[in-house]
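The chain below stands alone and is given as structure tokens, in the form predicted alone.
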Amino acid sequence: MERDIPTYSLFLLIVFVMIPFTIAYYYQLGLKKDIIWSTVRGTAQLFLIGIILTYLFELEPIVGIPLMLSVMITVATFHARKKGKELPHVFISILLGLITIELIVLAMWLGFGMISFTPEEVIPMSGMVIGNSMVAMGLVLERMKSEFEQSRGKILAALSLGATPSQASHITVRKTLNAALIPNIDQLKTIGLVQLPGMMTGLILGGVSPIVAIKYQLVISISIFSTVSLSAIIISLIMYRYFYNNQMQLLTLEEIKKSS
């Protein structure tokens, strides 16, 4: 039998609001609305896609799985572009990534006979591919940035050296890629030691063998941390083209909105 969580509990997590709030408060953070908001904004976001997935759910794979896929897709699209927002056609580029990253994985997936072309199992395993690929991509954007402008004078000197953007880009990409890969690898190294991970808890918890919910948590694990990687190079490698021009001459970020 399925076990519900009163609602009258739900209304008590309020008091593991109350914590950060709290801090933020006493340390003047700043941050006591964004707390607040994040708070409703995120339960109310919850309870509308468990209303819209309930709906979905009824409709034929073929077409309640794209649908909500494209939802998502355009979300994280729009919500990754704000890290980048000064560089050209990051947008696009994001968008583009994001759905080759989960028609890769989702190949992946179903060839292998990983899961069913359900909109129970693909559209909770891909919200989570989309959205730690998203993450990564933010990171990418937001690391690349600063990189661009601490190593600018390091650039430079390659640069008149006779090195190409390429290879004057080179170490920096590598520092904005270890950046969004390593808390992945860090996650992956202690999964099942320090944490038991969402999926597999969620699956316990409604009455699955820990055995096969270690084999779905295995599956979603191992994607993520390959898509997450995958989304990382992809944007890495478009975007740091957009810090020079055709000349090869190093932007600033100002440069680039006003050429863009």
Given for the second form:
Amino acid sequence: MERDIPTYSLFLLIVFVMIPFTIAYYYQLGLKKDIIWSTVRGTAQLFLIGIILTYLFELEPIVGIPLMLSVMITVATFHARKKGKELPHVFISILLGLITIELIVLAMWLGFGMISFTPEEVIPMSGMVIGNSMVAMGLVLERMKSEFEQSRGKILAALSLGATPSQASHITVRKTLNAALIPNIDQLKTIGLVQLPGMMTGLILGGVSPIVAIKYQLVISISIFSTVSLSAIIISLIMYRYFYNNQMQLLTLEEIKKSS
Amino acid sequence: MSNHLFELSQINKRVVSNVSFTMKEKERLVIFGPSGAGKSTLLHLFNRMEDPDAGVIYYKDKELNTYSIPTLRKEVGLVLQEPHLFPGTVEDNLKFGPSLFDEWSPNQGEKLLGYVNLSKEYLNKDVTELSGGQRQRVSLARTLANNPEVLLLDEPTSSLDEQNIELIEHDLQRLVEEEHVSLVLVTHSMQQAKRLGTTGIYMEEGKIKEHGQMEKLLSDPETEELKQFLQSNSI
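Right, and the form predicted together with the partner chain of this protein, after the form predicted alone?
Expanding to the full complex; the earlier chain stays at the top.
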């Protein structure tokens, strides 16, 4: 049986929103507008996506799935790009990275018979993979800029000893990847102990048995784990090159901005 | 073939404007002058850490940009103002350069530390355990590990105390005499210029004001600018 939340109780969610709102008001955090706006916006977005998904689920999978995936990847690309606006070709690099990752993960899910090619399964699962990869890529871009700034002296020292940009960036790229992957590894370590993962919670609430819910959760968690690592590596390996010119000279962020 | 090691012709780069001079093999050239004169900028052009906006540089009678960049930087080694050691042990740092060219042999470490007066026990020390002076000496040994023909030094002792300055200068003097490397040293210290240089270039505001034998520059300066600089530095 499909369980539903009555509409009137949904309106009572306003009580939950009042808690942060009251705190913000009392301590004059200057967040009142943000709290109201993000609640309204979030609600509108979710209902909108609900309507779109209902419509998409009725379409032929071969039409609906690529359509929705394209929208998700484009939005994710625009979002992740913000973290590395100064770098050249960042949009296309993220876009191609996300497409590659989605294709790989989709091929594995379908090939190993983990999910079927229906919008109900492909879209939410892909959404989680794309969303997490987007965050990882943004994190890598941000971290990379600060690592290149902080390690400038060491990189110059390596170049002056005859290192190529790839050799000179080794330490920097390693530190960037470390920073991007650690939260991901920690998350996997404590999965199910600290909080029940979202997808599993959703399935259990929807009436699916916990064991089946766990199977799905395992597929998605491991998929996220590997795609996040892959997206971090792809974007690192593409973007570090732009910190150098063709003469193996290290550029500053200002010089990179100018040259792009 | 000339015995010119470097020839710089009408070089422009940032503050450096229209600079031309030649440097012979085995020369110990000191570029000195007040800060902001463009000394470091000029030095970084010698191994293409930067390229000039205008002008040509020749190294051993061939244009600098005809050399492979990693090989050039190996042959014309640069010691930066700050040591910037890589994380790990002293040995990790020493073998960084040679390993890039598959030239590292484990017994090299002790010899390299010998050049900078550090015992072989330092090889396994983590770089975080070193003092400022020791870091700078490891940085020098790290550049020497590449067996350079020319050594570029960018104010190598600017952050050190008198005792460490003396030690490093002593190491350098021994090196140029025993290993016959050519030296280009940038410094704002007149005392150091006098102790280490055979020829000198005095720079101010991106221009060469005087160029000649170090002895002559110090004892008989021609330009008003150098006279004033020497006076203010009490030589």
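Numbering follows the first chain given and starts at 1. Quick caveat: nothing in here was measured; it's all calculated off a predicted structure.
Which one of 145, 214, 29, 52 sits right at the hinge when the rigid parts move between the two forms?
My reading of the hinge gives 52.
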